[in-house]
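Given as structure tokens, the chain that follows is alone and in the form predicted on its own.
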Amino acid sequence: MGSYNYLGFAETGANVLKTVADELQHYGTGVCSSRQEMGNLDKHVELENLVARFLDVEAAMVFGMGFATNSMNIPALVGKGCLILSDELNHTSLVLGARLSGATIRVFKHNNMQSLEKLLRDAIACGQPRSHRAWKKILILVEGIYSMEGSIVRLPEIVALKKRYKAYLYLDEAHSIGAVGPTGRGIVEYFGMNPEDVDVLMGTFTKSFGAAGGYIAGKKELVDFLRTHSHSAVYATSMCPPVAEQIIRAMKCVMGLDGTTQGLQRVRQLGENTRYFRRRLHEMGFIIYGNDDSPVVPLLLYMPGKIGAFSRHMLDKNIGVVVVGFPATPITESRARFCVSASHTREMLDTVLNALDELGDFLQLKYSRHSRSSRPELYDETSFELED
């Protein structure tokens, strides 16, 4: 229950993954050479494009490290005199890349659009420090799914502010590609907005594909950019061939040019199995973050204490989980972290969900003392502060 396998797609049946051992005939295990020199096949050309055609934008291109495609890409973005607004709970890759740019940056509380909006105005209205000329470039950076929270980017109020302040959206859908939206098109698609919004697409094949890598896409000027810029381009040896053929294998079964329904169905499967999940714990009495469409699911130990003792047990009833505590959360928040997929089945979830009242009973964890309320409109806002 720990795993990212969002799709099912990390499998092992020999007919599924016939291409992949054909491509590894082909080609063997790995190029020794970086995309600049000897390292360009055709199979990274076809994954390009492909994924560009998937994300319905005009330019894609792959990286053979998903941490790199965030920590190489955004120094070659921007630098000194541009502008970085992060959130505050962005993976440590975003955190790496934004220091690495040598650009200037500020947070911004989670997914709160007020504290998004004074930093944008603020940048507008001060410009540079001591200078006050204006920010080069302003570049919001976010991501689909949080990690850690389970919560999901509140996309259209940011494109919003993004739009009004004149500033650049990086969107980072490592863990939202493939695992949300009516076709697994990520949060783009799960709005019901364009791509052209979001200037910077950014996502990895680790998760719902199965494989291993990343991809940046948008505009082919941008992606053309990248392609002389980015260090992760320039000196990273590129992609394996078997590995781009698993991932080209898995995006044309979720697109369904495998002549199938069975991505799409595996996409449904993956929204059934996470909804009835989320569920089944709130009606137990956990506290659980995140959204209800999110594949991730935080448990709440709140105990540092408690953290092994979870862990422990859950492992003698041959249940892999795991469970965070600080410093990668707040030391007073500990939390067991589920990833839900679509390969599991309702005999696989009632078995972890028997063995989690069990426990929950045991250690105390079944905090929640509240139902569902029935107007829960009335509870949507995520900052309750004053206006100045």
Given for the second form:
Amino acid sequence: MGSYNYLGFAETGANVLKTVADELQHYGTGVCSSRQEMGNLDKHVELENLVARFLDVEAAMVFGMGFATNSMNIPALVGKGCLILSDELNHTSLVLGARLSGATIRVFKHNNMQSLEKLLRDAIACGQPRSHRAWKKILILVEGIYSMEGSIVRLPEIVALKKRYKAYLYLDEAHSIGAVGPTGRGIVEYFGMNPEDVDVLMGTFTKSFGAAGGYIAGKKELVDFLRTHSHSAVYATSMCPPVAEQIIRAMKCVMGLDGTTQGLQRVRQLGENTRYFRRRLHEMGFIIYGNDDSPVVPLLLYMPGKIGAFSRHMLDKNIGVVVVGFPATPITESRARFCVSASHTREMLDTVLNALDELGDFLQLKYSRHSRSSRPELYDETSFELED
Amino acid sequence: MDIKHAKEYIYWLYYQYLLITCCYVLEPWEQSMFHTIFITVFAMVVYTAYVFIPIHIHLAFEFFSQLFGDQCESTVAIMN
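Now that you have shown the form predicted on its own, what about the form predicted together with the partner chain?
Next comes the full complex, this chain leading.
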């Protein structure tokens, strides 16, 4: 229950991966060169066109590594004299990219629009710290689904703020691309918004597509700028062709271009599994964080001593889980993070839920003070969003 | 059957104690050291409570009864 295999594309059947094996024979395993030098293959161009079509934007660029996509491209977009407003719980890659860029960084409380608006107003009214000149650019860094909380960003409000105060928005959809939205196109589709409202759409292929690497998508000028000015494009090796083929295969399946409805079925199955899992956990009396639709389910353990005990007992029952403690989370809020997948069947989820039930009683993990009833319709509060 | 039930319950209580005090993560020798110190401190608390609490309660009771007793006597004197 711990892998990021949201749509179940990390499968190992020989006939499923036939096209990938063909590409492996044809192109070899690695490219050994950067994009600008000799590493630009026709597979990369095909993949970039497909990604742009999938997200309904003008152009996209793919990179070999998801972490490097964030940390090497933010310095290309902002520099000294710019302001970065980043969320409290952003991923290390975003924090690293922001620090490498040399811009001023201000942090706003997690998913808190009042805090963000206050920071924006202060920034525009006061300007740069000593000279009081206007900021060159204001960039808001948020993630689609936060991996440790499972909470979904408030995109409509952020876009409204961005338009009012003329800032730019960088949305990291590492966990949400392919996993939320009626057809799996991510957070922008989940809220029914226009992809042109978000200036820089970033995501990774590691989670939902069962591959590796990241992309940045947006307007054509932005992507052309990044092709020449990004560190990854100049110095890092490009994505290897079999991985690119795996992404193409997975994306075509999700879009329905291979002629079947398997992609859409997977997205629907993931949504059902998520809702079922969260509902049952809530009924059992565990405390879970996050939005009801996010496939990342953090279950709070609270005591640092229970982290190891929980993981070992679950392993004895042949269930692998991911447990997280300090410093990824606050020291008193250690948690076990479950990632629901489309390839989980109802029986698998029931096995896990029964094991959790037993273990919850044994380790005293059922901290919720809600009275437990067997009928879920009695609850009026269905999500524990981390709000301040 | 009852003995087994009781033994399992006691083992479960010991396990909860290990988890709550985070002794579960320590090495065995660190656990023994923690147990020794914890039991020593607990024994000292129990001994102190056994020896001193009755005497303190008795003294406090006497102090408060003397305070209120004196007050009643003084008001009676003024009225006379």
